[in-house]
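Next up is one chain by itself, shown in structure tokens, the form predicted alone.
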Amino acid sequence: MAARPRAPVPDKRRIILDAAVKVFARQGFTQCRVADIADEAGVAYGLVYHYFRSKDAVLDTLFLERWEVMVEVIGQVDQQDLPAREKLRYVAGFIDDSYRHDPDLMKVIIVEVTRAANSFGRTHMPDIQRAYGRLATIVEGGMRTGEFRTAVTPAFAAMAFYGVIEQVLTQWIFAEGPIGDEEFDRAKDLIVETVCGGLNG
């Protein structure tokens, strides 16, 4: 008789991270305890410490996983043979869709890290700056081809571009009602027009 195939072993580390997203989004990072994460994940308290040395390490991991994906996407988009405006629209769309598909995770990243005046924001500033740097490279390319004017530095334009996106996401995070697909799609155009319109002026 053939042996039955074994059921896949649950990835406890992933289960803990997914549970942490829910807890951080619901309670806020400072208000929750490691025990809250363990309860949400349905695992023993000590197992969280088996994978992560602290609650801070859990948040660090959640941020870096998603942020690295975004930085990589920006770099890949910049390699495409597209106008700079279209590259920025793609990036805005990627971040927009990231919120659409996982609003809790994006809430945690924005509220607890990138907008937080705490040690997380300072610790991850080099990572945040890498994203700005890649956006600035896209803007600089548009300036070289004459698509954008040079009155604003690429670094400032990149910071403004991401700042607009972050502000839009912050409004969605604290919105009282659901966000419709039409608003998500329209936001991509408005974000790009807000920044690129000024660069084209």
The other form holds:
There are 4 protein chains.
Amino acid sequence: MAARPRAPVPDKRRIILDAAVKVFARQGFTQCRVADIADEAGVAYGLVYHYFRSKDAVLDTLFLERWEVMVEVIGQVDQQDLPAREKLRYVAGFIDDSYRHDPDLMKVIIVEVTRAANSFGRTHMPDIQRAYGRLATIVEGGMRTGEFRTAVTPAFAAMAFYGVIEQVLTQWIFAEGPIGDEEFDRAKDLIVETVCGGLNG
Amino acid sequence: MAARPRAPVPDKRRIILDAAVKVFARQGFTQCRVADIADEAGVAYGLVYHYFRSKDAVLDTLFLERWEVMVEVIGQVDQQDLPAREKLRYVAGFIDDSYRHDPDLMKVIIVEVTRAANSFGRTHMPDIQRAYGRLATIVEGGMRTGEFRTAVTPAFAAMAFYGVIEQVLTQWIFAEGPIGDEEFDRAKDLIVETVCGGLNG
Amino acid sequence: MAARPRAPVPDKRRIILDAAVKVFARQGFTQCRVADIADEAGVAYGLVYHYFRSKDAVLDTLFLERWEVMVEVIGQVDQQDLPAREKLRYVAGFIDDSYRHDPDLMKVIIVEVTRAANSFGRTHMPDIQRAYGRLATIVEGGMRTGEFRTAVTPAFAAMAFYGVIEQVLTQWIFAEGPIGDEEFDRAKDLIVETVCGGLNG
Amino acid sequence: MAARPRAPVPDKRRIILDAAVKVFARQGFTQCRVADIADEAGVAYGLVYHYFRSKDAVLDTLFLERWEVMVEVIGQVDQQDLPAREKLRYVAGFIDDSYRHDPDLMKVIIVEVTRAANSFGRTHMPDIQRAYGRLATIVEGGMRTGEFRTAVTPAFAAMAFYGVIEQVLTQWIFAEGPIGDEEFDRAKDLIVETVCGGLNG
DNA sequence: AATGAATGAGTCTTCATTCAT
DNA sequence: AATGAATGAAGACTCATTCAT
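If the structure you just shared is the form predicted alone, then what does the corresponding form predicted in complex with the DNA look like?
Okay, now the whole complex, with that chain kicking things off.
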């Protein structure tokens, strides 16, 4: 009798990571105890330590899993034959969609890592800088083709671009209710319009 | 012999606040113990609690002292008869100078409050929103006079503007050595040029 | 012009003692801080320490002031030419009236001293025993004249008599509302009736 | 070789409770630190908090464990077909034996709970009142059959009876040396003789 | 792999007491 | 006498991590 294909049972490690996202998002990394992760995952306390060296390692794993994808995406977009503005729009859209698809994970990454200057933000500085660097490369390309002005340096422009995106996500994170699809769609355009078009236009 | 005028002796409460800025900047709020503040201030442990209800209250006080000044400044700038772009430049310059003058304090405010979504950032949300609101009013004025395009809402523009500034300060905070005067001076222009001029120009 | 007689202004020391009774009764000795006493008295913090060596000394003073009167009364009653039962009734009445007249003070004495075996009860054991001794002397007299049976020792009888009184006061202390005059009046009789008459009668 | 039967190894929770009795009795609840309990039990500090929510919870547990047995016993005695006086004697004997068997535990219950009006006494008032109520029921039965006079109310008699017992235990608690068996035996009779027989007899 | 009991370092806060004025 | 700032010891509680099964 042929076994029917079924959704793969996620292994315990994955279950723990997913549970960690939930509790980190809900309570914050510091406020959450390892026991909360285990409870949310429905596994024994000690199993968290079987799969991860420490509580920190759980967050490190979550962050890197997603961040490396993002850095990779930024790199690949830059390979495409597109106007620089379209490349930035694609990046903004990717991050925007990441939040739309898994707001808890993005909340954790933003709040607990990229904005946490005294803890994980410092640890992962090289990773974060890598993303900045790739964004700067995109801007640089736009300047080389004459699409972008050279009033600011590529590095500054990249930083500003990321700063605007992070601020948008932060707004959503603080928002009470869920964000509507129209708002997600509009955000992509507003971000690019602000950074590329400027207020004076 | 005539007594030379001397700087007024700061009271103990002030000494404690100033010491707290130093240790919060150096070690981070969480990593610093109340004993560190007392030691840095050269006062007895208990005196911190004589003047402040809790460790949290020390940070609250530091934040509000400076933040209210900033909100006030933004409001007053908007009263001036100036192009909106000049108003934004003034605000950027004020924050920039705040960092130049007292980097430790600004570091604490940015890192421990405005970017700390799960702790003081949440507590002081109303204060932070008040600043956003005043920035939005400046942008709105610019749009009303036709100086600014209306491609994005005033609120979005204010948020983006603040996001860029915060990101610049964050860079400085992470930087190893001290920031040079030229960099401070240039930053004001770059921020405004980015948000107002845009990359496309 | 002749000065009119006026109520004597209580000195600060007295004011502090009276305030202490209030706050000890309200919050309990341990739960009340020295600052609470000073606040209630309307004097400066340090003045409490000008008049009293320590917080403990305040309670010691309050206790002894009243307790010595009581011991004295028990002694004097025993000098009278009265049946032993009447003597006991007088003592019960005196304590009963003490509570009626100043429930806060009696509450403090009972709760914080005579029933506090691990703190002031131990310190003032000799004082408390002195009262027991005088009660025993009364009982002993009753036995010598044949008024009382000798089924129990005078010491045991004294202890029982005091135990019943303390339990009655404890009930009042725990009671929500104020105690009515009839209850005070009846209590004196019930106490004596119980200890002298017995349940079998 | 046949394994000799051995006493079951008490679990750590029990060990902690027993250690707490010792140190509470020796130093008093307030004077004892949680570390003292852990040391006496020979376990790590944190284990106390693994089993109990707080230091208070340890005492609550100790009190209730024993008090509920006592309340139960009083209720069961009343079911027996005995003269009321015999019932009271049985209750006095049970409490007396409780002290004889485990003076530390009884000391803790009396000193730290039933006589501690401002702390645990208040918390456990309902439990204490439940015991009073059952004693009153016994007295009431004695009055209904005519065995007891109705000069005082059952509630008052119950309170007096308990007051005398508590005072006896308090004497023992304060006593320097150990109490002899004869004194324990005699106490049962003296208590009942005092409350039932009365001094006048 | 899985469990959860056991460990113990770390720190905020309280508050009685002292002291300079 | 009167004030209140200054001192610092003490202790409950948390929780990441380890470890024996």
